[in-house]
Structures are given as C-alpha cells and as structure tokens.
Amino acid sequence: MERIECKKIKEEAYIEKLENGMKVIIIPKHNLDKKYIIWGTHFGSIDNRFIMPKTNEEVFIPDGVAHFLEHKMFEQPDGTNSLDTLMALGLDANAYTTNNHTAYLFECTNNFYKGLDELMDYVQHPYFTDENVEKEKGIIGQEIKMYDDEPGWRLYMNALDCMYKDNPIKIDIAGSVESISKITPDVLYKCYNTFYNPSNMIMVVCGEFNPSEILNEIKSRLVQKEEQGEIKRIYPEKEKGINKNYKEDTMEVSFPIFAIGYKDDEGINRDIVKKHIAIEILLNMIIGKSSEAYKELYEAGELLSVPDLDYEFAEQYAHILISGQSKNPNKIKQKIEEIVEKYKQKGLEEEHFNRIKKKTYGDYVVEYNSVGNIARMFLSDSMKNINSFDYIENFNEVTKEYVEEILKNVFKKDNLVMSVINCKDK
C-alpha cells in the first residue's frame, strides 16, 4: 500500500489500487470507538449519456437513474431490505446520490464486520424486477413532489437555472415524475454493470484499523470482476457566461430566502485546492460570521442568520453560492457587490485576511476529529483526483496576493445571479 502523510496534523492514509481497479483508502484513527466505511461509485445525476466500455454502445438514460438505482440496491430477493438489516445490527447506515457520485455507508462502534458483510453483499448483488421497479416509481415520485414543495431546494435549483443553460447539473438529482416513468430493470442493470464495476469505485475506511488486516477483509468479500476500462461520459460543451441573472418564486416561507451565485467559468485547474481555499477565505471575509458586513446587516435586521457559503466544483461545472434569509434580498446582493468592488479596487485588509485565513485553517483541522467527516471528505475529493491532505499541506501557499487574483478572476459582475423565494402574502 502507498502511505501518504500529513505531518502538520500527524495524520496518515494508506491507499491501494486493487487488481480489479478499485481504490481502497484506509485512514487509521487510534483510540476512537467509532468506525466508518463509505463505498462510492463515480456515477451521479449528470452522467446521463455515456459509451459502454466493452460494447462501445452509446447510451442515453432518463434523468434520475443514479438516484433510482441507489434506492433499489437495498432490496433483496427474499423480501428483506439491507438498510433494515444494518440498522438492526445497531449501525447508522445510509446512502446518497450527488451530481457526480453515489455512496453507501455506515458508522458504528460494534458489529463492524457483520455490517461489512451486508454492505459488500448488497452493493455487489443487485436485484431488479418489473414489479419492484414499478413500486419504486411511486415512492420516488412522492419524494420528487416533496422536494418540489421544499423552498430551499427550489431556491437552489433556480440558482442553477440562472447560471447554466444546458449543463446537466441543472437536472434534479431525483429526476422528474415523467423521466423516472421510463426507467426499466434493463436500464438499471445496464447502468449497474457499467458504473458499479470495481474500476469505477472507491472505498474509504476510517477508524482503529490495521491497514493490512482491513484490506484483506475487504478483498475476501469482493466478487471477482475484471477491470472494464474507461467509461466515456458525454457532456454538452462547457458554457461561458450565465443563462439569466434573476429568478424568483413564491412559496410558504416566513421571510424571503435568497441564493446569490457567481458562476466560475475557469473551473478546475491544476491549482484547484489552492483556489478552493482562496474562495473560502474570500467568502468569509465578504459575508461570513465575523465579517463587518454580516454584523452590520444582522444588527439592522436585514440578514436573519449567518448565510451558507459554498463553492461547488467538478470537471463540468463550478460556482459559488451565498444563501440565507432576508427581508430585503436585493440589499444583501447590493452589499456583497459593494464589498467585492472595494476589495478589487483597494485590495484585502492584511489583518482581516490573516484572521480569516487562520479561522479557515482551524476549520480544516477540526474536520479530522470525526471519522465520518474524514471518510466522506476523502471519497468526495478522490472522485475529483484530489488528495484531501493537500488542503492542509498547501495551505500556506495561499497568499493575500493570490487570493486577490482569485477575487478578480472569479467574482465577476457579469457572472452574478440571484434566486429568491418570496413569501406568499407579500
């Protein structure tokens, strides 16, 4: 196994690429009772068009298949549900689908190996029938309708619609009631056999483990499959600029909620970790909890809570989102624009920059106190070919001058959008 180390925080990880192409990452955490495992496949909601490796067949699938497949993986031929089986063992088990990957996981203090048996059994043995697929359509259809009625989700999807015209990130992860009606067992098996090949999967284990021993336990439970080669994913051409600068809806909310976004046309580059750190520092300087702007807006009753600050990126998309609740969302947007312009003209204030930079570093270090945070972070980063330790090791390379450069390149007025959900009675 390859051993990588983060000397600054005295953490280590062991990485092994198995003969079948699967990557296993083991992060030992000593003197902790909790153990965490997450098994992910590089298959998300944006992967709706691809060429199958062995047949070279081009496949276009309905929206929502990755999420639908995640739901169906738990069902067993004997009528049992693997999620229930894991819960009965006292494990905190779950699964999720994102834009670029699907993951199955559990956390526990006891019964880890019984849980490992069940996890590796159900993920490697799908069971789809006409009957159970039709039944699931009704369940997921209700979930889709529930999300349609959820203001926060509508806000987010509208913000994406503002930033992107044809990019598949605009697709709801669960699809639509119409799109999932086209899903069949054949579609699910075709996607399973393509994307759930070990060569397209990553497993991360974190806890008090001997790396060699846990690796052997994992190997002994793997079904023998050959590495299939590269999956050719087909995406629309990358778009420059935004789709529209504003979108609003009216829903049942106590006060308006807003999402202010900057679409990042540059996206991923070789310095993506440095860039990500720089953007997090900038967001906290502009409107974070300890910023002057937040204090001013909160005390004036304009901002009702600390806004959420996110930078989402993958090979196909990249954007910043600042979201929160305000009586006057336009005033928040105006304030952010003023601060961004001031920083561009005058530069960042040294003392404020250093203070926020230290806070950001502290936030990264704290992540390593939780086995769950560590495992999910390593999986998500590995899906983007990022070594999670680089956020710590390369942190000091992020200078004030570099952050000012990122500010000018990413926080562009032409790429600024806003999504708002207004109150029904307004």
Contents of the next structure:
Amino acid sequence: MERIECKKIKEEAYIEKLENGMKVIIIPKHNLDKKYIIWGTHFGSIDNRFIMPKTNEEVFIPDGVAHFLEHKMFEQPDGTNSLDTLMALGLDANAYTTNNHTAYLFECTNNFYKGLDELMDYVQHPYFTDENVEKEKGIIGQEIKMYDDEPGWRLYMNALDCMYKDNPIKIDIAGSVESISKITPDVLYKCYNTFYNPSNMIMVVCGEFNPSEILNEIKSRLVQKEEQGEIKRIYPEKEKGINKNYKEDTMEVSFPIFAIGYKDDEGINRDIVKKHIAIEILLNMIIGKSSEAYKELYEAGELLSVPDLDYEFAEQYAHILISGQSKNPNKIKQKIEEIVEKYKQKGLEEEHFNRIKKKTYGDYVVEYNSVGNIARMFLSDSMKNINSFDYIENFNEVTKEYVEEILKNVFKKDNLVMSVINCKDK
Amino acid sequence: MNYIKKDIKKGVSLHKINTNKFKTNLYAVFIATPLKREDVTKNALITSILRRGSKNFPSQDLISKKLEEMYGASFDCGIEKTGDNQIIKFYLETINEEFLPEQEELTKKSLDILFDIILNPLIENNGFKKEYFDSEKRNLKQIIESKIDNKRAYSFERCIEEMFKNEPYGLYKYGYVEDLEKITPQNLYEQYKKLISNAKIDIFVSGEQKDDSILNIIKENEKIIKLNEREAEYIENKENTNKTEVKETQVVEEHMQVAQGNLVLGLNINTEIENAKFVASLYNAILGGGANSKLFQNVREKQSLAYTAGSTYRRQKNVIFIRCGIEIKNYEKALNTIKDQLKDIENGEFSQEDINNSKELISESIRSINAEQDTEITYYYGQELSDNFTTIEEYIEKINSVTKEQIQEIAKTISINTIYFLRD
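Since the structure above is the form predicted alone, I would like to see how the form predicted in complex with its partner chain looks, so please show that one next.
Once more the chain from above appears, this time first in line as the rest of the complex follows.
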C-alpha cells in the first residue's frame, strides 16, 4: 500500500491498486464514531457512446442511463431493496450520479461490516427485468418533473447550453421522460458489464480503520471478474469558443436568477490543482464577500448575497459559473467584466491577494471536518486523477504572478455567457 | 460528558463542548425571545442590520476582510423558530490554531468580533444607521417575497401557517411585508434594546479546549460585562404533552404554475401518556422516517405515486407533517393511500422488525450528533430550552424502551388537522 501524508493538517491516506484494477483509498481517522464508505464507477451522464472492450461492439445509449442504472442497482431478485436493507441496519445509505461518475455510499456509527456485506453484494449483482425497469420509469419520471420545477436547475442547464454546442455535459443527468422510455434491461446490462468492471471503479473509506485490516475485508468480498481492456469512450470533438452568449427563460420566481459563465477552452492541464486554487482565489477577489464589486452591488440592492462561485471541470469540459439572484443580471455581468479587465491591466493588489489566499487555505482545511466530505472529495478528485492533499500541499506554489496568468488565460471576454430566469408576469 | 454549562450572569450562560474531532472551533450566540406578530419582522430585520457593521467594525467589507485574514473564518447569522420562540443565531467558525501554517491567536479575536457585531451596533440619531436600515429593509422584503420560489419548502411553510393560524407557531420566521412599512431606524433600535436586555442569551463554544481560559475571555469582554442580569423572557418547551381539541380537518388548495403537485398533511397527536414524545418519534419513523417507512414503501415504491414521500416530527410542538411530491391527477389516490397507512399503524399492522429498524434509525441519528459541531450545539441548545435535560445516552435509552402497544395507542389519538395541496 502506498501511504501519502499531509503534515500541515495531520492527515494521511493509504492507496492500493488491486490485481483486478480497482483502486482502494483508505483515510484513517481517530476518535471518530462515524465511518463512511463510497464506491464509485467512472460512468456518468456524459458517457453515452462507447465501445465494449470484450465484444468490440459500439453502443449508443439513451440519455439518463447512468442515473437509471443507479436507481435499479438496489433491486434484488428476492424482491427486497438494498437501500431498505441498509436503512434497516440504521445506516444512512444513498447513491448519486454526476456528469462523470456514479457512486454508492453509506455512513454509520454501528454495523459497518454488515453494511459492507450488503453494499458489496448489491453493487456486484445486478438484477434487471422488463417488469422492474418499467416500474422505475414512473418514479424517475416524477424525479425529472421535480427538477423541471426547479428554477436553479433550468438556469444551470441553460448556462451549459450557452457555453457548449455539442457536448454531452448538456445532457440532463436524469434524461427526459421520452429518453428513459427507451431504456431496456439489455441496455442496462451492457452498461453494467462495461462500466462496473473493477478496473473502472474506485472505493474510498474514511473513519477509524486499520488500513490493512479494512483492505482485507474489502478484498474478501470482491467477486472474481475477468480482466477487461480499456473502455473506449466516444465524445464529440472538443469545440473552441461558445455556443451563444445569452439565454433566458421565464418561470415562477420572485426575483430573476442568473448564471454567468466563462467557458475554459484549455481545461485540465498538468497543473490542474494549482489552476483550480488560482481560479478560486480569483473568483473571491472579483466578486467574493470583501470585493469592491460585491460591496457596490450589495449597497445598490443589486445583490442580496454573495453569488455561488464554481469551477467545474473534467476531461471533456471546464467552465466557471457565478450564479445568484438579482433584479438586474446585466449590471452584475457588466461589473464583473469591468473588474476582470481592471485586474488584467493593473495586476492584482498584493495585500488583497494574500488575504484571499489565506481565506482559500482555510476553506480547504474545513473540508476535513467530516468523514463524508473527505471520502466524497477523494472519490471525485481520483476520478480526475487528482490527489486531494495537493490542494493543501501545493498551496504555497500559487503565486500572484501565476494567478495573474490564469486570469488572462481563463477569464476571456469572448467566452463569457449569461443565463437568466425571469419572473413570470403576475 | 464533554458538555459543561456555566452561568456568566443571570439569563446569560456559556455552554462548552470539548471535542477533538474537528479542524475548527465553532462559536455561537443564540438569542431567544417569544414569537410575537408585532416583533417577528423587527427581529428578523435587526439580525440582518447587525451583520452589516458594528462600532468597531463599521462595514461588512471590513468584517469580511478581518475574517479573511483569520484564514477565512466564517461568520453567519440566521433566524429560526424553535417551539414558540424566535431564535436569532450568530455563528463564527475558525480553523483550530493547531492546523494553521503559522502560529497565530484566533480565539480572542473571534469572540471580540462576534460580540462586537451583536452587542455594539452602529447607531446614529438614536437609531440604526440609515443606509444599512434602508438596504436591509429592501433585502428582507425580497427574502419574504421569495418564499414562493422553492415549491416544496413553500408548501410546507403554508401548511404550518394554516394549521397554526393565529398562534405564535404559525408565524413566518422572517416576518411580513406589510409590517415592514411601519418600521423606522429609531423604533427598531428601541426593539433591539428591549431584546438585548430581556431575551435569553446563550453562548456556545465547540472545539478542543485545553484549559478554562475561554470562560475568562468571555467574562472579561467589555460588551459582556455591560449586559444586565435578566429574568430571561422565553417560552420553555415542555417535555410532557397535552390533549388538544380535535377539530374537523381543514382542506386548503392553492394554485400556481407547477408541473408537480405538493401535498402536505399536518397531524395532531392527542395524548398525555408518559414519554409521549419518544413514542411519537418512533411512530413518525415507522410512518415516514426513511426508505423502510410505510409512506415511502406504499406511496413511492408500490404505487409509483411520488418521488418524495415522508414525514417529519416537530418535537417541540408535538405534531407530524406528511410531505409528498405527486402527479397532480393522483391527488385522491395519494391521499387515500396515506390515510390507509395511518389506519394500518392504528390496527397494529407493523412488525417488531419495523420497530427495531426505526429504533436503530433514530439511535443512529442521535449517535451521529457529535459528528458535526453545529448539530451538537443545536442538541444541547434544545435541551437548554426544554424543561427537562436529556443526555444523549438517556435519549437512546428512552427510544429503545418504546413498545408496540404504546405506538398503537398513540396512533389511535392521531387526527388530520390540515390537508394542504399546491397544484396547477
């Protein structure tokens, strides 16, 4: 087992690549009653076209399959549902699907090994029938409708539509009522057999564990599976530039909401962690709590609170999103553009930069307050080949000059978009 | 127990939670006052004005800058409704000094800022600073109006409002737009002075404390020294329950442009049995507590009527709310299925296994309280507001002692007070 350490915050992690290709990450914690485990497959809503390694068959699947599969994994041949079984043990169990991965998890203080039995059993034993697939369509149909009523979700999807012409990130994670109607057990089995192979999976555990003991417990519950070759995923070619710079919609909201995006054409590079830290610092300098832009907009009643600041990235996409609520989204966009230009020309102020850098350091440390946060962070970072400790370890390498360079490369006027949801006339 | 309470003066207490599970220290100040229509909007407004700036930190960006320098300490405040009290909450979280890249003192700095914001407001012409007053009034109006944005939360709020019409608990914690108009910087400052000198004030500190220095830091703070002793005005939450008058179910329907219908039912529990609140907790868990509950299994899984189906027990008020997101045309069917579940529990159609699962579900959530600093603080504050202090161990014990007969007995006393439906 490889051991990595983060001395500044007194944390360590053990990493093992098993013979079957699965990666296991163990983050031991002391004096904690709570244990957390998460098992993820590198299969998300964007993986809609691929070649199955064993048969060389090219498969093109309807939107929403990864999420549908997640729902169906819980169903067992004896009619029981694994989520119920886990909950009956008093475990807090769940699963979720993102753009690039699907994860199954539970947390508990008691009954960890009973939970581990169940988790590793259901994730390794799919059971899809015509009947149980049909039934699920009703439930997921309701979930899709719930999202349709959420202005925040529509805002986000429209922002993506502005930034990308043809990119699978635009696919709604749950799909549509129409697309899921095409899902069959056969499609689900094809995806399961391809993506739920151990070589495409990562498991993370966090809590009071002895690393080699827990590793053996995990190994002993693994089903032998044939080694498969690399999964070839087919994506549309990456586009430079944006699709359109503005999109608006009308919904029942009391005040307009906006999402301002900068599409990042460059995306993941060797220095992605450094780059990510730099972008977080920049976003806070531009429109964070102590920024002059926020002060001005807040005092003018244009903003009620600090907008959500996000940098989302994976191999296939990368963009910044600044989203919030305002009567006047255009004013917010203008102000941001103005500040970005000013910083580009005059450079960043030393005192301001250092202060925000300190704040960003604190934000990363706080992530280590809960076993759940730690495990989820290690899983999603590992899906992108990132070691989470690097966010703390590489911190000092992020200089003002480097951040100014990122500002010029990423915050490009031509890649700026805005999505707005307006209020319905009353 | 890692929890100690110390009185600083009459009506003002320090609560210390010693824990080494976190990278942070969390400081909280809670101000409790009875919910009243004439005060609720004012108190909400006071909270948001205070955070704009104090005498020593006169603007929000100065406060923010100060906090950023402290490795991004975070300050937050908010309004809650706990039983018949309106609670004004202030939090400050800092990195524990052990995990800083360089040595620095943060505890005293944190408490100085926190107390200054709450107890040393920026005053001009015998009122709050006009500029902050005006913009916060505008913002609060927007917050109250944006209540409709989240349809699920809105429906829940509306059901509570209908169920507790003309009672303190039916009040909206952020107040009312029509009441905002009558507030001036001066009459609001009067309300502030009244609040600070009469309300119950509790200070919580959670984190690793090697010694008792924190008590002295607080006692020696000049803003704390200036606070008067008080016979704190607040509504104590009663551990024992009372019988209430059973009324005919009221049905409220509201229309909005929605794709999904939101159905919320408010239930009364009409009993005086001992430990009723623990029995009701278990009843609620069986009815709609999780994936094994009757509602989830029957409304969502068996009939595919809903994506969300569950229930919540509001312990302080001893009431249960059932919440479902359903297809609008399925209203009757969903309502009948829900009523069937209530009847089933009454008739004892649940197993010992259901009871054990529910006990484990609740115990697990109680055992997890110490895994989050604010959750642990909230638990002990709940005990502080109650007329009966229950430790975490006692809580689990009482949950485990509930019997099937007690659950059935309580089920028979349950009546539907309000049915609220939001539809197109």
